[in-house]
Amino acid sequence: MKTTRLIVSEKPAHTIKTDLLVYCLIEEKHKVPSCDPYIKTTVQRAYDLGDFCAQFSEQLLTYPQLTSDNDNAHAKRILIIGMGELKADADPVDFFDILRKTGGNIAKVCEKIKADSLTVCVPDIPDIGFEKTAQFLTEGIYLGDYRFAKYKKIKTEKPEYTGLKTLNFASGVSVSAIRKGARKGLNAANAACEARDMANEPGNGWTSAEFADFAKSLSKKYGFKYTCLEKKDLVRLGMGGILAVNQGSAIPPRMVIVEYRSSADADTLLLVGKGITFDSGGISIKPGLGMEEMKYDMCGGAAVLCAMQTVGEETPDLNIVAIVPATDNMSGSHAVRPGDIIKHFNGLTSEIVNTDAEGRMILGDALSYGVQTYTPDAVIDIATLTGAVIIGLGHHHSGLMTNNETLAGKVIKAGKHAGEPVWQLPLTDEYKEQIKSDVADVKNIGGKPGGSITAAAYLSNFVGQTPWVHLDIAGTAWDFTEKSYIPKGPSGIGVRTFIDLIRNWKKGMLK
């Protein structure tokens, strides 16, 4: 993954040598926007001409005269960018995503001019503060500067822009707050970009083995406990769900586990992510059109492991276990068939009606194993689970289902902070009736009506009374709402929601 150097400077922004110097301004009704004295004349002139009033994403790109005068010779270009109004009665949280989008817009200008170095004068925004302003601008810039070119031929003539090399935040005040916020933004953005990299890998470049290798290297770097349950272990433990899904594959399944321990008396959070590295649908094969996108079916697994990267950087006061059941879903000669019956780790039998409803099968084993082994205070699973969630919510919200309203509220709040909105769907006994089987305890699909909810109803059999949230990200893991900091392809959804939740976790908050 590309790295961009982050610097927080006490120097005035206009004294730093840079390819692009940026000032972010708030719109003020019927008056020229307040701004740094260095750009006041330019802003006043543009305002008087009706060319700029700092509406959201409005931009002025200027080229200062290069002289021997130190005040004018450092920035090759100056970008003045609008962030819109900060309304007095608005929730400050709503402005967090404005800052990310502004950062993403800045990254797009950097790409256009092929800037290596960027300097941002951190604005003083009422009710937001320097720390959060720096945090979310950093997220937006780093996320917006993302690109995946690993498999592209390097051009010797007119090479492609590879992104920023240096980001410098400058402010004469609150340097420590800016440094703290920028570091948080950097950690979250790097983790999300790592998840994007994983998802962009082809099915032959990212398998259960690569999940295990990544988890092992992460554990070595941060001192986590690493466990990988190989196929022989899964057979011994009776994990019939993941073994059934893997039957048609030439690549063995793995259950990858990473544990971070803070203290004996801290709460324990279990994160489980679906790790289907390619989903053909198995015997219930998917249509050919768009099947190449099924390499993204491991985005849930990517989210939980990459969130652990930030856990390693920030060492929160919370015990966290991340589990990724990993395999592909293929239609080889030994593949599981519609009508087969399998037994999960917790003893529940399941009639396989549709082999393309495989995510819930591997998650069932992982959830029940995780709950039994680690007795967590809360568990969250995340998965590109159902096409039905796209029909219900489009590509703008992830679906949330739960057995605990307090935990759900915390996850919803974290999603809002992260700019990754989730929408709660009901999970009542009526939906559980839809997955009752005549020949087994349950069946793995409940028909088209409420398909996302019946998938969650299936998973509810594996968590008992443990507070649990299920996140269905099939509509947001790729093709997420178009934003300046969200690229085409995988979004890295879920990573920053988990990070926000972990950062704000309070011991015993679910009691």
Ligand code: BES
Given for the second form:
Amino acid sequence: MKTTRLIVSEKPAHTIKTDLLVYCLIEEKHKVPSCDPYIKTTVQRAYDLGDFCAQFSEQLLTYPQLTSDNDNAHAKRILIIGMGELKADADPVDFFDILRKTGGNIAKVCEKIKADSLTVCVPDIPDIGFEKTAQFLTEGIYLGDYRFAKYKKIKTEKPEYTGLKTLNFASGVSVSAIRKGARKGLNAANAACEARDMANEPGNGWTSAEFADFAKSLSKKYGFKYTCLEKKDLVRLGMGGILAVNQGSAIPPRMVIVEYRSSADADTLLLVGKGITFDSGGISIKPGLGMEEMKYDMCGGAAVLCAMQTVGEETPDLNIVAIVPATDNMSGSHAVRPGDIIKHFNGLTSEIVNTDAEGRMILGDALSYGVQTYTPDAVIDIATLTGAVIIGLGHHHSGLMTNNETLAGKVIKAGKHAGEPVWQLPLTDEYKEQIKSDVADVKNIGGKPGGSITAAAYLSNFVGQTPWVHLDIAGTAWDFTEKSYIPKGPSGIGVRTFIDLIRNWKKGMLK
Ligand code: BES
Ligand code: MG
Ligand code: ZN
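Could you please show the structure of the form predicted in complex with the named molecule, as a counterpart to the form predicted on its own just displayed?
Shown next: the complete complex, the earlier chain at its head.
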């Protein structure tokens, strides 16, 4: 985990010794942008010359003179960055992502100049307030300051930049609100970066055993209840879905469970994440081109466990259970065959027509076990489930399917807050027809038409009447919309949506 120190200081920003001092300015119509007196002359000159008016992502990098009598020059560099206009009729929520993107752009400058310490003068944005301004700037900076270099072993002449060591926020006012906001931003970004780290691990570096180890140490740190259902437990419980997927693998499957209890009368939320640590397709093997990306097929599992890290930090008034069914999907000599019939934990029989539709098989067991064991008020599963969702929504929205519009509305709102947009697809009864089997209760594929929805229809068999949302993140778990704070590889999608949902949970809100 990253260990950048966060300091909120009441000292004027320009008196803090730092590698980079940043001022974030709002654009004003036909006017020089308002700013701190310390940078006023610079901003005025740049504005008069037509070089800078604080449009979104516009930047001025300046170097204060270092003279012996200039005791104000504590910053080696000053970055003045534009955030665009605050439109009167715009939804303030839209500005959350402007702040994150600004944070990401700041992190990019830090990387270029190899800054150890960064100081940000917190802008006063009345419609947003200091707490949220600090929260989303922090989130953007930390998310933008992400790199995965664990497996780079050859030392180069110039040492690699390893990221920020200190982040200072400076403000003369509202220090406690800024501290609170920055802490929230930090918690969310750290959790998302942790999920990216897990996803970046290859199939031989992150197996069901690593999922279990992570959940165990998280539980120890935060006092969660930890359970790991080993292969013999899965056999005893009749979890034919995860066992079938695991049949072709040399690594045993595990169902990893982490429980956070706040109080007996609080609502209970169940989160289930697909933990396929590598998806070869099994006997219905995938084409070779791009198959290495299938190490990311555990991003749903990463999202639910990493969200629990923030739960541990923030102890919300809500009980939360996270379940990750974990295995790889391989084609060893015992592998499940197309045509095989298996029986899920809830007794449902399924004809395995395509062994590459494995996500729904492991999720079916995990969902029905979770619903039966914890009787949650709501359940959300998250999975890199179908290539079809990429055809439908591209890389800019995750797909959402539900049996409960109220819960769906809350998740959609949380995704909007988090800059992780989701788009709802219909889940009506017709789609269930496509997965009827001639020889078993259901079959595990429903053909090409509506492939994401027939996958959700399969899952709907395992949640009963419990309010349920299914998130298909196949298009967004990596290659997500390019933004300053989203790296090229895994995005950590879902983590911050869950955190927002949990932070805003009100008891009984689904009733
Ligand atoms: N993990 C894949 C889905 C996937 C594909 C995620 C591309 C990200 C990018 C899933 O297990 C899978 O293989 N799904 C099949 C289902 C099909 C056989 C019905 C698919 O989408 O092709
Ligand atoms: Mg598959
Ligand atoms: Zn898969």
